[in-house]
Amino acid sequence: MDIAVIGAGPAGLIASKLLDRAGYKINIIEEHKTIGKPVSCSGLIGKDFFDHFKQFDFEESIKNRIDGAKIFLGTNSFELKRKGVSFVVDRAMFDQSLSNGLEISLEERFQSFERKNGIISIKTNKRKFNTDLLIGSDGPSSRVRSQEFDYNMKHYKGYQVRIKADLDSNNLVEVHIQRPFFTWIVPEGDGIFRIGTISDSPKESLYRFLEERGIKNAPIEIQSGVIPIGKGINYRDRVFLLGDAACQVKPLSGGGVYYGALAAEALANSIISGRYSSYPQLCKQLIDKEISRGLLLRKIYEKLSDDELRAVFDFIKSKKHILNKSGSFDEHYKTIISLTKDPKIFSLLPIFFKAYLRTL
C-alpha cells in the first residue's frame, strides 16, 4: 500500500517512521530545501515527549535542560521549579534525526488531490502520482486541509530571535504574560537566549520588550511563524490531517510537538490496523479533550480585564506550591483542575463567568 505524506515536520516524520517500519511504502513531500528549516518554534519540548518516544534518539539535538519557570505579570512574579521539566532542542537537528532512513522529496510543493476509482491522485509543482492514502501534515496553512476540511480556527503570529544576552537565568524559562499569549525567554546555553512573542504585531512587540530589558545585541538568528488554534475533523475517506494541519496544538501555549506526535502514533496504529476511522476516536481520547477545554480557557483569558487578570495571577501565585507538585507542562487543563482543590478558587468564579459572557 502506498501512503503519501505531505510535510516533513515532526508529526509527519513520526507517522512515516512508524509506517515505514510496518512495511508500507511512504512517499514524503517537503516544500523546503532542508528538513527542519526554516525554524518556526521556540524549541522547548516537555519531558513527557521524551519519556513517551524513547524509541527515537534525540540526544544530539538537546541543547539545555530546563528546571522550571519564572512567571511575570508586569513587575509581579513567582517561580515554579521542577528539575528536567522540559528541554531546549535544536529544532533542525531534532527534525533531521527523525528523517534518518526515510526518503524525502525536497523542494516539492503539494498543490491538490482528487479521488479516482478508489485511488487518490496527487498533483505537485513537479509531477502527478497516485497513492492509496494521503496524510496532510503540511503545517498551519495546510493545502490539504483547505481543499476539503472545514475548521473553526485562528492563526496567531509569532516572532523569535536567538540572541546573546547577559541574563542570569541559565535553566529557568521566563514567561511574561502579555495577551493574546505571552513573551518568553528560553535559555539555550552558552549565553544564547531564544526570546519571542505572539501578538498581532509580534516583531514590534518583541523589539520593544528587548529595549525595555536593555538587550541591545544584534540577533544571531530571526525566526517567525504562525500558530493554528482551533478544531475540526481530521479524517475523511482515506485522507488524514495531522499535526499543525489538524490544529493539534496546545491552545494556551501554542506548542504542538507533543500533541502532534501522539496523534502521529494514533494515526499509524489506525492505518496498520486497517481501521482508518478509528483515528479521530483515538485523538479524542488522547488530546481532543485537552484541546477543547484549552480553547475555552483561551477565550476566557483573552476577555479578562487587566484587573481580573491580576486577581487570577495573584491566586495562582499563592498556589505555586500546588503547581510545583502537580503542574503539567503539556496538560494545562489538568493543571488548572489541580487548583480547584482550594475552595478559595470559588472567589474567581464570577470573574470567569463575566469573561465567558464576553466571548458570546
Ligand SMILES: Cc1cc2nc3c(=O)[nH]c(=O)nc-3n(C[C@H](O)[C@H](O)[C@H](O)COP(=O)(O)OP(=O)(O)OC[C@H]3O[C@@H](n4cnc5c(N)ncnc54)[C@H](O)[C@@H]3O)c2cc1C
The other form holds:
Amino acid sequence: MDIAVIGAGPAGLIASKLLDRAGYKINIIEEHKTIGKPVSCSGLIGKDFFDHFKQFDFEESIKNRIDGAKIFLGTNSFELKRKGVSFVVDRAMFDQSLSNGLEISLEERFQSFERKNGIISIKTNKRKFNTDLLIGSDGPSSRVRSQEFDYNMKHYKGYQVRIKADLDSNNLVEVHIQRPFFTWIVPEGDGIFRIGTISDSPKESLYRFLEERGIKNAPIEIQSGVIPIGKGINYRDRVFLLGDAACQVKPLSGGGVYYGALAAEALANSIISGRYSSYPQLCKQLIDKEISRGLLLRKIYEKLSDDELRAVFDFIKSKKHILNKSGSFDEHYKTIISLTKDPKIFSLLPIFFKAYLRTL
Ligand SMILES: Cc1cc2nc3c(=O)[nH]c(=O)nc-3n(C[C@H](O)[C@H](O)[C@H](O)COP(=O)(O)OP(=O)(O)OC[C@H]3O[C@@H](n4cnc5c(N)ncnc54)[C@H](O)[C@@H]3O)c2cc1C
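Alongside the form predicted on its own that was just displayed, please also present the structure of the form predicted together with the ligand.
Below, the chain from earlier opens the complete complex, with every other chain and molecule after it.
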C-alpha cells in the first residue's frame, strides 16, 4: 500500500517513521530544500513528549533544560518551579533527527489531489502520481485542508528573535501575559535567548518589548510563523489531516509539537490496524478534549477586561503551590481544574460568566 505524506515537519515525520517501520511504502513531499528550515518555533517541548517518544533519539537537538517559569502581568509576577519540566531544542536538528533513514522528496510542492476509482491522484509542481492514502501534515496553512476540509479556525501571527542578552534566567522561561497570547523569553543557553510574541502586529510588539527590557543587541536570527487555533474533522475517505494542518495545537500556548506527535502515533496505529476511522476517535481520547476546552478558555481569556484579568492573575498567583505540584505543561485545562479544589475559585465565576457572555 502506498501512502503520500505532504509536509516533513515533526507530525508528518513521526507518522512516516512509524509507518515505514511497519513496512509501508511512504512518499514524503516537502516544499523546502532543508528539513526543519526555516524554523518558526521556540523549541520548547515538555518532558512528557520525551518520556513518551523514547524510541526516537533527540539527544543532539536538546540545547537546554528548563526548571520553571516566571509569569508576569505588567510588573506583578510569580515564579513556578519544577526541575526538568521542559527542554529547549534546536528545531531544525530535532526535525532532521526524525527524518534520518526516510526518503524525502525536497523542493517539491503539493498542489492538489483528486479521487478516481479508489485511487488518489496527487499533483505537485514537479509531477503527478497515484497513492492509496494521503496524509496532509502540511502545516498551519495546509493545502490539503483547504481542498477537502472545512475548519472553524483562526491564524495568529508570531514573530521571534534569537538574540544575545544579559538576562539572569538561564533555566527559567519568562512569560509576559499580553493578549491574545503572551510574550516569551526562552533561554537557549550560552547567553542566547529566544524572545517572541504573538499578536496582530507581532514585529512591532516585540521590538517595543525589547526596548522596554533594554535589550539592544542585533538579533542573531529572526523567525516568524503562524499558529492555527480552531478545530474541524481530520479524516475523510482515505485522506487524513495531521499536526498543525488539523489544528492539533494547545489553544492557550500555541505549542503544537506534542499534540501533533500524539496524533501522528494514533494515525500510524489506525492505518496499521486497517481501521482508518479510528484515527479521529483516538484523537478524541488523546487531545480533542483538551483542545475543545482550551478553545473555550482562550475565548474567555481574550474577552476579560484588564481588571478582570488582574483578578484572575492574582488568584492564580495565590495558588502557585498547587500549580507547582499538579500543574501540567501540556494539559492546561486539567491544570486549571486542579485550581478548582480551592472553593475561592467560585468567587471568580461571575467574572468568567460575564467574559463568556461577551464571546457570544
Ligand atoms: C513563533 C512560533 C513559536 C512556536 N513555539 C513552539 C514551541 O515552543 N513548542 C511547540 O510545541 N510548538 C511551538 N510552535 C508550534 C510548532 O512549531 C508547530 O505546532 C509544529 O511545527 C507543527 O508541526 P507540523 O509537523 O504539524 O507542521 P510544520 O512543522 O509546520 O511542518 C509542515 C511542513 O509541511 C511543509 N509544507 C507546507 N505546505 C506544503 C506543500 N504544499 N507541499 C509540500 N510541503 C509543504 C512545510 O514546509 C513544513 O516543513 C510555535 C509556532 C510558532 C509560529
